[in-house]
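Just the one chain here, the form predicted alone, laid out as structure tokens.
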Amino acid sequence: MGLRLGFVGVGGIAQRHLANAALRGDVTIVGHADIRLERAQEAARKYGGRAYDGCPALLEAEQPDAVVICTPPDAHGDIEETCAGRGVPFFVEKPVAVSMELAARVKRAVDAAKLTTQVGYMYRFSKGVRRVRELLRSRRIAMVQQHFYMPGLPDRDWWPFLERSGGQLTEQSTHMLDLGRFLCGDVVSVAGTTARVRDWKPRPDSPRTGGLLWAADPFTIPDTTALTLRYASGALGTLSCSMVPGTAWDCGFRIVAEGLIVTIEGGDVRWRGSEEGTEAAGENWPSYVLYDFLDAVLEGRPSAVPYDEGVRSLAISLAGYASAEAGGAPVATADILRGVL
């Protein structure tokens, strides 16, 4: 039967995962749970296994060996928690948490209980990001710029609260974040800004395309954000995301190091420079996050993402919102992590 896999909240990014499951021969999808059960029954149909309405039902009755969490960032926090407390491994999509407070207390669990976790951050996998790492060791890094824009509202009901989804900072743009400590090592302050530049308030005519939204109240979260980067080995980085309407989806990463520019796009990446040339992201290169962790708990290895990382990466975006509340003071992510790494 090989490994046996549960799956909580099969909503949205979860749909992606299960089908990857699927295609493993050494894998069994046990169980469904989410709020919804009508959805977790649903997934049940196509992916077999039963459905439950909550992750302690599943864990009871199906005992897995490793589980998959895909719910809204604010429904962390219980269910990492119950799987630490029966040594079940987890997989968790990004981010952690809304807040540091919420992360330290499931970091206490997964470390008490010494736990197999990996976290979502799927462009670490790609083969030219891969790449691109080699290049960059033996060099320094000058400048990396980063953004993260959408051309909406994702239509979820808890995106528009801050307190729920962590705005697009947290929620969205800790792709483009994660991805430069990867690459670029630990930044170590943080100084932003941020703004809502247009009114959500529906009209009658407010449209929605592609699954995005033009308009939502109430609306709580800035629609623009701005961040200055200071990494530890010296280099910078600027973050900018927004998600004003009518324009396009648009995200892209770029490292300026010596004798190389570097760019990524999605998960490719050309270089140029002392030398040049290009990597693709590889053949369904997001599967290669939740393989590696699938991997990790049939082998019994370390996975290359544990829940630590997510932290630390949390840390940046958490930052960002204090040196906004603060005037664009710069904040350092050391004092967002006391006591808890």
Ligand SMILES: NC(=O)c1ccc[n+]([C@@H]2O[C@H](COP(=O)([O-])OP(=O)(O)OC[C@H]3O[C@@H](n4cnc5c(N)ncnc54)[C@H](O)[C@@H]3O)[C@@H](O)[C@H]2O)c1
Given for the second form:
Amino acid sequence: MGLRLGFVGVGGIAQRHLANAALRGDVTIVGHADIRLERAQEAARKYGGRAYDGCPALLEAEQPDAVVICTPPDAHGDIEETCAGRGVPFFVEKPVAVSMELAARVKRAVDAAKLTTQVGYMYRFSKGVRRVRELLRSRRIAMVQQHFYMPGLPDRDWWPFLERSGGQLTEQSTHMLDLGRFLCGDVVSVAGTTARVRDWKPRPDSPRTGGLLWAADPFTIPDTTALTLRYASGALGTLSCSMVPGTAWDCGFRIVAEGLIVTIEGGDVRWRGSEEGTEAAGENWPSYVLYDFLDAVLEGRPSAVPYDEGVRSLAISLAGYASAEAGGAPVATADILRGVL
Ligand SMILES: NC(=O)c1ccc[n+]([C@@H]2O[C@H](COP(=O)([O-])OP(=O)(O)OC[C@H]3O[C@@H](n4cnc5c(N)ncnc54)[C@H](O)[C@@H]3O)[C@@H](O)[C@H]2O)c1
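With the form predicted alone done, generate the form predicted in complex with this ligand in the same format.
Expanding to the full complex; the earlier chain stays at the top.
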């Protein structure tokens, strides 16, 4: 039967992880928990296992070896603590939380249980990204230029609320901020500014782009954000992100290092300078982050992106918001993380 796997929160992204888990011969999906029970029932019909209306019932009845948590950003805390209390390893989608207070609570539980955990930062597993990490290892990095543009607002009731999603900076751009840490090391301070560039009030003809919305009311998040980052290595960085509709999904990097300029588009990379080359992300590369977790649990080895990493990457977004609130003065990530790590 192999590893007995449970799912908590079986909305959008869980469908990807369910499909990937189902491809593994050494994994059996034993149960699905969702506060919308009909979603858990649908997942059970499609992938096997039984349906539950919450994580505690799933853990009690099925005693899974590991759990995949795909709840919205504001629905973290109790689920992870319940898993940790029972010693059940978990994979959790990014962001790990929308506040450092909650992330710290979960981290204490994870540490106490010495739990295997993984955060869903899938870009770290692109083959191209891994290649670039090797290329950058021996070079001084001067500039880390990151961007994340979305063509609109994801159609989720929690997305337009800052206290529920964390806004684009915490919810989506965290992928790039985390990748920046993976490739270029830790960020020591962040200066940020945010803006609401367009009127998101619904109009009779409010269209969609690629399934994304162009309107929401209430809408309490910034739609455009700019950060300046200072890395521990001495490198400087920027992050530009916007969800103003009409553009396309576009996320990536330009990294300026001694003898090399690297361009990352999604998971694909190219580099030029003293060496030139390209490398694609790899076939079904978004599955690797889950597979690394499953293998870590099966083999009893550490995972590649433990909970701590999610906490450190969250701190960059929160430092950006803290700076914006303070009028743009730099905020140290160490201040955001004080007492947590
Ligand atoms: N890594 C990626 O590429 C990627 C892509 C999309 C989404 N995500 C992340 O995944 C998370 C979920 O996003 P989504 O788009 O799937 O959201 P969603 O709203 O489609 O699904 C979330 C599900 O969780 C359920 N839920 C809420 N609270 C719960 C609770 N306490 N117990 C059990 N179930 C609960 C909801 O009913 C819903 O079915 C977000 O943090 C998002 O950032 C990651």
